[in-house]
Structures are given as structure tokens and as C-alpha cells.
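Quick heads-up: it's one chain on its own, the form predicted on its own, in C-alpha cells.
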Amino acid sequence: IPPSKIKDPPGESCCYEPVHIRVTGLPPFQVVTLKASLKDDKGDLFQSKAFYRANEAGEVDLEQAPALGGDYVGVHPMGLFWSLKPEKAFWRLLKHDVLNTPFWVTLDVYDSICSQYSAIIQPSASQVVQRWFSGPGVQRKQIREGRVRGALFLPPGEGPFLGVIDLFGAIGGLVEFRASLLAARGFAVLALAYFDYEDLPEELLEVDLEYFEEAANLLLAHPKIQRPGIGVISMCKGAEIALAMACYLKQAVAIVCINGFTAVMGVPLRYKDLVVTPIRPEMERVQVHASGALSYCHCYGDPRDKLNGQSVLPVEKAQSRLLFIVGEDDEFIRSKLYAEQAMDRLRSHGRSHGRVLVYPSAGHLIDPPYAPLCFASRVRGLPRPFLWGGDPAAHAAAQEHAWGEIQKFFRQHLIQNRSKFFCKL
């Protein structure tokens, strides 16, 4: 019996790029187990597996062959990547060192059904793939200017580049992986921290919109950034802030809100003399999932309730283009409800600058392509894990499609905004 071989995967690739996996040298119709494994920056293990049957030529090509069982079924060329699961319960796969080290993914082939992971059984073939979170020539600059704290990622070349601010939510700190990947696609991206980082407040007690205005002006003042406006990509609480930027700041002209609020939630929002009071969460409505994780999606009030009217962001005043990305299985907030409320408000004022992409069975944490679904995870400083939701295969499809739509949105509306500006001159 000739030894099996894993063919075609490149030695290294950017993590938003697909990998073509093909196993050759198998006996015809042999049933095999394919396994993927990696360790994150802290040494925690993630693994996945799927069972395949070779064809009459003794080959398994993941672009054509269906998985018969394991962590997924059907034809999914990147299933081994997006089905990775943590060995440690409620652990989210996050890349922290985005420039200097990749994730090293080991692909193994076993000549039988291996339903349990074991160090005793040796694979018949193995290959290691490097998955990088930036591209050649991408530069990272630490930002500590005025009050602004973050990291600016610049593509190679002289520019000018389309400028984008990247905002995350309840995770706090500085999250860089999405910014570095967008920089590899030609955008200049400021990954912006706004609490629980360096000398910023440890807890988010209020949202001071002037901080984000300062960040936008800082980005626009950079000699490699194309003016006159910037984009914002955002998630969760960050999406609420991004939408507020669209409503009150002229610098923000193209806004992507991923599973976010369209009203001020939890803490007040301030901008100069304006104070927007928040909708307070009703914690008695929290639900406990069978896993022990907490679902908060029913804790946040309906923005269409008249009692919450003072907290709803006036999206009809926004001069920017708005793209709402929604996972229908979001277990953290009712993101589809919020996006629909914003669109209703736009239509009632005769405005048409918003668009919604709804992804059935996708969860809350919609990341760049091929990232594994994080169904539930712990959040620093809180005793119980949060439930995020999502079906693995549907969530993976949503991430892949949304990634392309986000880039098209920014390229269309940031360049279009620049053209209108120069026409007026």
C-alpha cells in the first residue's frame, strides 16, 4: 500500500485565503480521518476532524469530496479550518501577535476512523500550513497621540489609501486581527481601543464621542490617508458607537455595523453639550443555555418602544452610507430587530442610504473568512461565559460572503465620496 500524501496546500497563506487540500496515494475507497490542529498564542489547543472515503483513484479532494461525518458533513473545502474547536471550554480563538507569527495548522491523515484524539495512533501523512494575519509589507504603528490609543496598519506603497477605523465591543482592550487583514487588502486601518487598555478607563462608564472624533481627525491627518472621509467597521457595542459617529460626525462617511445596537445601550453617550440617556438592560430576562453560557438577547429593550425613544440614534441625520450585517442566530442581541428599526426610521424620513445583509443561522461574532465559529466564550472579568450563537457551516458561509461585501462597500462609497468632494471644488 503506497503511503498517503497531503498535496496542494501552500506552505503559508493569509488566513482569509482558501487552502486546497488533496490526499493522494490511498487504496481505492479507503475511509480516512482528516484532522486539523493548532495552538493559539497562549498555547491552547484547537482541533477538528472529518471522515472521508477515497475515490477509485485513491484520492480525497476536499473541493469535491463530501465529508461523511465528524465535525461537519458535505462538501466544505475549508471545513477543517472553520470547524476548529477549543480543548478548553468557552475559549475563543484570537490572534494577538498579528505581524510576527502565524498560526501553525497541522493537517493529518489517518487510515481509519479516529473518533477520539490520541497521541498513540500516528498519522499516515502530515503537513503544516502557516496562516498569517497580515500581508507582505504591511506596517504597524503604535498610536499614542492625544487621548487616542490604538494601532495603525498601513499597506505597502505610498498611497493614498482608503482610511478605516476598526471598533470591537465588550471584549475591550485593543483587537488588531481584522485591521491587519484589511491592511493586507489595501486599506489603512486604525484598530482603536476605547476602554480597558493602557491609560484608558478600565470600565466603559460612558461613550465620549469626542474621543472618536479625535481618532477620525488623527487618521485623516496622516499623509497616506485619502481624504475627505473615512470608513468605520464595527461590531456589537462598537457598532452602536460607529452609528453615532455617522449621525454626529462629518468625518465618517461609510459605516459597517456588524450585529450592533442602533440605540444607546447601557451607558450614556456624550458629544459636546449633547447627552443621550441609555436603554438599561433588564437582567432578569437573561437566559441560561444548556452549556451554562448566558444569552442576553432578550435583556435589551426594543428601540421601537415609545419609552426608549430618547435613546434611539437619529440615523436619518447621517450623511454617511450604512451597511448593517446581521446574523439571524445572534444570541447576544436581537441584531436583526435593531437593523430593521434603523431601516424603518430611514424610510420614514425618505432616506435610502442604508442596506441590510441578513445571514440565516449565523451568530454574533462574524469575523473574517474561515475563522472558526465561537458559539460561546468567556469575557474578561465576568464570571459566566456569553452565548454568541450560530451554526458552524452557515456562520462560515456568512463570514466568507460578508468579507467580500465589506470591502466592496468601502471601495465604492469612500472613493465615491472623494469624487463628489472634488466635483464640488
Second form
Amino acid sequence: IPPSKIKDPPGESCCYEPVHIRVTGLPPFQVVTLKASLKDDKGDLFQSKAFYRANEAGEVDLEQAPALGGDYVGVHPMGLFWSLKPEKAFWRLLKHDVLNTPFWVTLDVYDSICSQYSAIIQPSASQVVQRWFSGPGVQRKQIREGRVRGALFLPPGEGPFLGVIDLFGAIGGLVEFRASLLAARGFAVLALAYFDYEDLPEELLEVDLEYFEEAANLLLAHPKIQRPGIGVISMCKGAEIALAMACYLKQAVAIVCINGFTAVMGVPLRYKDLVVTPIRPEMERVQVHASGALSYCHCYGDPRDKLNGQSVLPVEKAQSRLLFIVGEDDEFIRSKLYAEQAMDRLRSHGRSHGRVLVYPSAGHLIDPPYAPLCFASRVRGLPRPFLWGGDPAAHAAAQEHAWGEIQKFFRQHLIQNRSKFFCKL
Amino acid sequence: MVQLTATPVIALVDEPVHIRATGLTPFQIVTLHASLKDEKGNMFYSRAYYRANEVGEVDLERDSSLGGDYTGVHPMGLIWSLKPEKLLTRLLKTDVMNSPFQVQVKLHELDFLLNNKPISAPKASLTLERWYVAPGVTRIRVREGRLRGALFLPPGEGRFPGVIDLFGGIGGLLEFRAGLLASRGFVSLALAYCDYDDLPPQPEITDLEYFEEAANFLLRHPKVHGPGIGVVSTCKGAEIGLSMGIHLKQITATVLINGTPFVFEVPQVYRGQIYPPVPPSIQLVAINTLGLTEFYRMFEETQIIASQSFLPIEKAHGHFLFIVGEADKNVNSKRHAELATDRLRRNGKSNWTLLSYPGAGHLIEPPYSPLCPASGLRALSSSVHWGGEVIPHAAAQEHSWKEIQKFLRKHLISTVTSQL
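Having seen the form predicted on its own, I'd like the form predicted together with its partner chain now, please.
Now the full complex is given, and it begins with the chain already shown.
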């Protein structure tokens, strides 16, 4: 019997690229098990598996064959990747070293049904695939200029490149994986920290918009960055900050807000003399999920409530283009509610520079394509995990679609901006 | 002065408690926090946030929880929403006779409890005792012939209807439901059938004669009033209970909770008649978003209706009560009950009642038992998802427990009076 083989192109790929997995040399019509596993930067194990039936030629082609059971069901060529689950409960898959090492994903085929209740057998075929968080020639530069703290990712070449600031949420610290991936797609990206990193304050007690203005000016001053405007990609609390940048600053001309607030939340926003009072979160409205994870989405108030009027961001003042990306099953923020409120406000002021993409059954953590759905995880060492929500297959589809839309949006509106600028001369 | 009261402080686990707080500031938001330590030292916690009314009172029978482990008006919410500190731990009482579960209820200022321990000291507190047996219930260890288990007798003179209590493939001996049934006036035999005492850890067959021996043992007991006895059974126990109802004339009332009308895992044997198990389709086992294993699709593709594994339920003379958790992720309880009731209908039988509960999971237990969504050994990857949503599951437990007792009394006691 010829040994079964896993065929897929490049052993190395960028993790936003799909992988075509095909297995050959199996007994015809045999039900087999495909498994994927990886260890993260800290050595924690993530695994997934699915059961497939080989066809009459003894092949399983993941682009055509439906999974019968396991971590997902149906035809999902990248299912083994986005359904990876941690061995340690409530652990999120995050790459910290984004340039120097990939994730090594081991793909195993077992030519029978392999569950945790069956005897341990050896796989009949195995292959390791490298999934990189960056591309050839991308460079990383640690940024410590003025107050600005973060990391700048530059694509290879002379440029000029479209500049983007990348803001994550209340997780704090510096999250780099999205910035490095966008750099592999040709953008110059500043992953910007704003608290709990280096000499930045440990807790976020207020949002000082001048810090973000300094970061935007720093990016624009770089010789390889396209002027006069930059983009911002942002998530959660970062999206509230990005929207404030759109309303009060002029450097950011294309803003992507993923599952964020459209009002000042929790801590005040300051820009020079302006102080915007925040909505006070009602922590008594937290809801505990059956798993013990905490759903906060009812704690953050309603932006349409007149009592919150002074905190809602004046999006009609923004000169930039806005793209709201919403996971409808977001358990952390009622993102749809906030995005719709902002869109209504734009419309009522006769502004049409906003757009919203709503993804049914997608959760809070809309990451680049094929990132495993993290349904709940611990944040900043707090003992009770936060519930993020999402249905795995729908969330995966949302990530794939959103990634394309985000790049199109930046290319369309940052380049247009440049041509607008030239036209004015 | 802030006061916290509960009525009654000492009660059976299936009795509700009325919790109230007085002496608060009007409209103040407070935290009610409950904690319990099980016999192994595992901690369970719950909390809810309430707003006091204009006279500074909170009444759990009237007021709505704003958030926490439950929202809405749920007088017993603090108890049934208790959650383990250690993931996947199930709340189970092993010694039901000698000690209750003690539930500490504490009232705090609005305290955002990020972890389980409050930041400030409580303003008031009390301890509830939750017992699985009423005063006067006696327990007798059973080691007769092959039989292994525990017999619970209600207090008082006279005779009572008898019930055999069967749990599922968990094995061992679970006594808590039998203790409660005895407290409610039934002579209850908690019967072990695997992995207990000198019983085999994993029997290769289910020998129905063992259960016949148990039925006869119960009927012989001087405190049991025949001629019929009942069975309360869950999961694998319900497959056995169904068979008892079919083959043993003594069984006149059978409660089947989230079971199967067909034989699975190992064959069932009764006096030479063999029912083979339905082969499982392991490739249909699913892993959910949290990494828990769900078995409920395992028999989805199997042709059950025509198979020899499908138990001939129409041959039973007694009555059946099917209890279905529609959100059961361990067995496809709804489909299984439909298979059984369809077969009964096709044979012109109407000796059954079906109670189907949306949002209820596999482990439908007596009222106020906290929902255990999954249990397992060390790793998530080897744990089993039972299913169920906290609030509807609690409602299902409350409702079904009353219905189970009504059903047993109707079909066991009426046969008694008809003898007079």
C-alpha cells in the first residue's frame, strides 16, 4: 500500500494566505482523521481535527470534501487552521515574535477515526507548514521618539508607502501581528502602544489625543511614507480613539473601526482644551456565561440615550472616510448598536463618508484571515475570562472578507487623497 | 441597620428560599454573593446585582437582578447559578445523610468582583443549609445477592410506593435523588450497576435479570406498597429503565430523562433475548467553540427504526414519562423521545407523556441544582459537553421535578387504592 501523502504548495506561507490541503494514497471511502497542531511562542499547544471520507480514488481534497465531524463540519479548506483550540482553557493564540519565527503547524493524517477515546496510533502521513506573520524584506524598527512608543513595520523597497497606525484595545501593551501582516501587503504600519508598555502609564486613566497626534505626525514625517494623510486600523477601545482622531485631528484620512465604541467610554478624552466626559460603564450589568466567562456588552450603555449625548463622538466633523466593521455576535461590545448610531448621526448631518460592514455570527476578535476563533480568554492576568463571542465558521468567513475590504478601503482612500492633493496644486 | 433574611434557612434542596435585604440606602445597588464548598473542598460561587427600592429593600421574589450570574426575577438564582472555581467541576453530594450543603449568602456594596473574592467586607451575611434528606429518612446499605446500592425509607409508619433510581454511564452510586424521593414519600432504591463495590468497572453486557432482582427486592420490602413500582432513570439508566418497563410486569411507572429507546455501547440481555447495541458513528462527534466534546450526533445516521437495537416499547404495560432537554449536547434527546413516542403511536398506545424543555441540557436534576455545562478529566480536550443554558435549565428542573412526583404518585398510588 503506497503511503498516504499530504500535498500542499509552499511549506512556507504568510498566514493570511490560504493553504490547499490534499491527501492521496488512502483506502477508498475510508473515514480518516486530519489533525493540525501548533505550539505558540510560550510552548502552549493548540489542536484541531476533522473527520473526512476519502473518495473512490482514495483522496481527500479539502477544497471539495466536507468534514463529517470534529472541530467543524462541511467544506472548509482552512478549517483546520481557524478551528485550532488551546489545550489550556481560555488561552488566546497570539504571535509575539512576528518577524523572526513563524508558527509551525503540523498536519497529520490518520487512516482511521482517531478520537481521544481510541488507542494512540501513528499518523500515516505528516507535514509541517510554516505560517509567517510577515513577508520577505519587511523590516521592524522599535519606536521611542518623544512620547511615542511602538514598532514601525516597513515593506521592502523605496516607497513611498501608504502609512497606517494600528491600534488595539484595552488589552494594553503592544500587539504587532496585524501591523506586520499589513506590512507584508505593502503598507507602512506603526503598531502604536498607548498604555502598559515601556514607560507609558500602566493603567489607562484618560485618552490624550495629542499623543496620537504626535504619533501621526511622526509617521507622516518619515521619508518613506506617503503624504499628506495616513490611515488608522483599530479595534475596540482603539477604535474609539481612532474615531476621535477622525473627529478632532486632520492627519488621519481613512479610519477602520473594528467592533469599537463610537462614544467616549470609561475614561475622559482630552485634546488640548477640550475634555469629553465619558459614559460611565455600569459594571452591575455584567453577565456570566455558563462557562464562567464574563460578557460585558450590556455594561457600556446606549449611545442613543440622551443622557450620554455629551460623550458621543461628533462623527459629522470628521473629514476622513470611515469604515465600521461589526461582528453581530460580539459579546464584549454591542458593536452593531454603536456603529449604527454613528452612521445615523452621519446621515442626519448629510454626511456620506461612512460605511458599515456587519458580519452575522462573527464575534469581537475579528483578526486577519484564518486566525482561530477565540471565544473567550483571560485578559491582562485577570482571573475571570472575557467572553468575545462568535460562531467559528461564520467568524472565519468574516475575517477573510474583512481583510480584503480593509486593504481595498485603504488603497482607495489613501491614494485618492494623494491625487486630490495633487489636483489642488 | 442592614439585615439579610432567608426563609427557611434550613430546607431540603428542592425547597425554595425567600431571600430579602432591608436597611439599605434607597436605590443603592448592592451585590449578593453566594458561595459553597463541596465535600472535596471545591469552591462554587455566584453573584447578582440588585437595586434597592425607595425604602431601601431588596426582595428576590419581586426584584430583578441587573446582572451577574443571572438577570431578571429569579428568587433561587443565587443557588442554581453557582459556578465552580475550578473549571469542569460538577457539584455532587456523596454523603446525603449526615450533612447538608452549606451556602453562604453575603450582601456587599456594589463591588465589581473581577475574581471570586469580594474586595470589601460584607454588610450582612447568613448561611443556608440545603439537605438531601428530610428528618426521619433512613438509609440502608444494600448488599443482597448481586444487588449493590442504597435504600432510602421515608419517615413514619405504613407503606409507601417504591421507586428504583438509575443514573447513567458515570457509574458508581449517586444517592442524592433517591434521598430526595424518600423525603417526598417514596421508598427509593439507588441502584448501582457498574464501577461500584464489586460490580464490574465496565460490564460487557447489561443483564436485565439484575434489575429484575432489584425490582423483586424492592417489592418484598415491608415498607413498600405494591403491586407496582416505579423507575426514575437518566441517560444509560433510561435505556435500562425502558427495558424494565417492557419486560418486567412489576414496573408500572417509568421516568426516562434524556435517554435512548435503543441499546447502545453494550448489548442488553434478558432471559436469552439479546438486543445488540447500535454502532456509533464516531466521525460525527463534534468539538464545540470551547473545545468540549459533543456526542449528540453520534447516532444521527444510524437506521434505528428497523434495527434490532430498537426496544419494543409498545410491549410495556405501565406508563412512561419522557423528560427531554432540547439543548442536550450529549444525546439527541428530542429525537430519541420522538422515536419512542412514534413507535407507541404506531402501535395504538397512549400510555405516555412527553415533557420537552427548550434550553435545558443533559443533566436535568432536582430543582436548584447548578447547571454543570461540562465535566471531564484534566484537559478540556477530554471533557464532555452536557449542554443547557443556565436560566431555562433551572426552570426545567423546577417544573420536571414536580411533574415526576405527580406522575409517580398517579401511577403507583392509584394502583394501591384500586386494590382496596
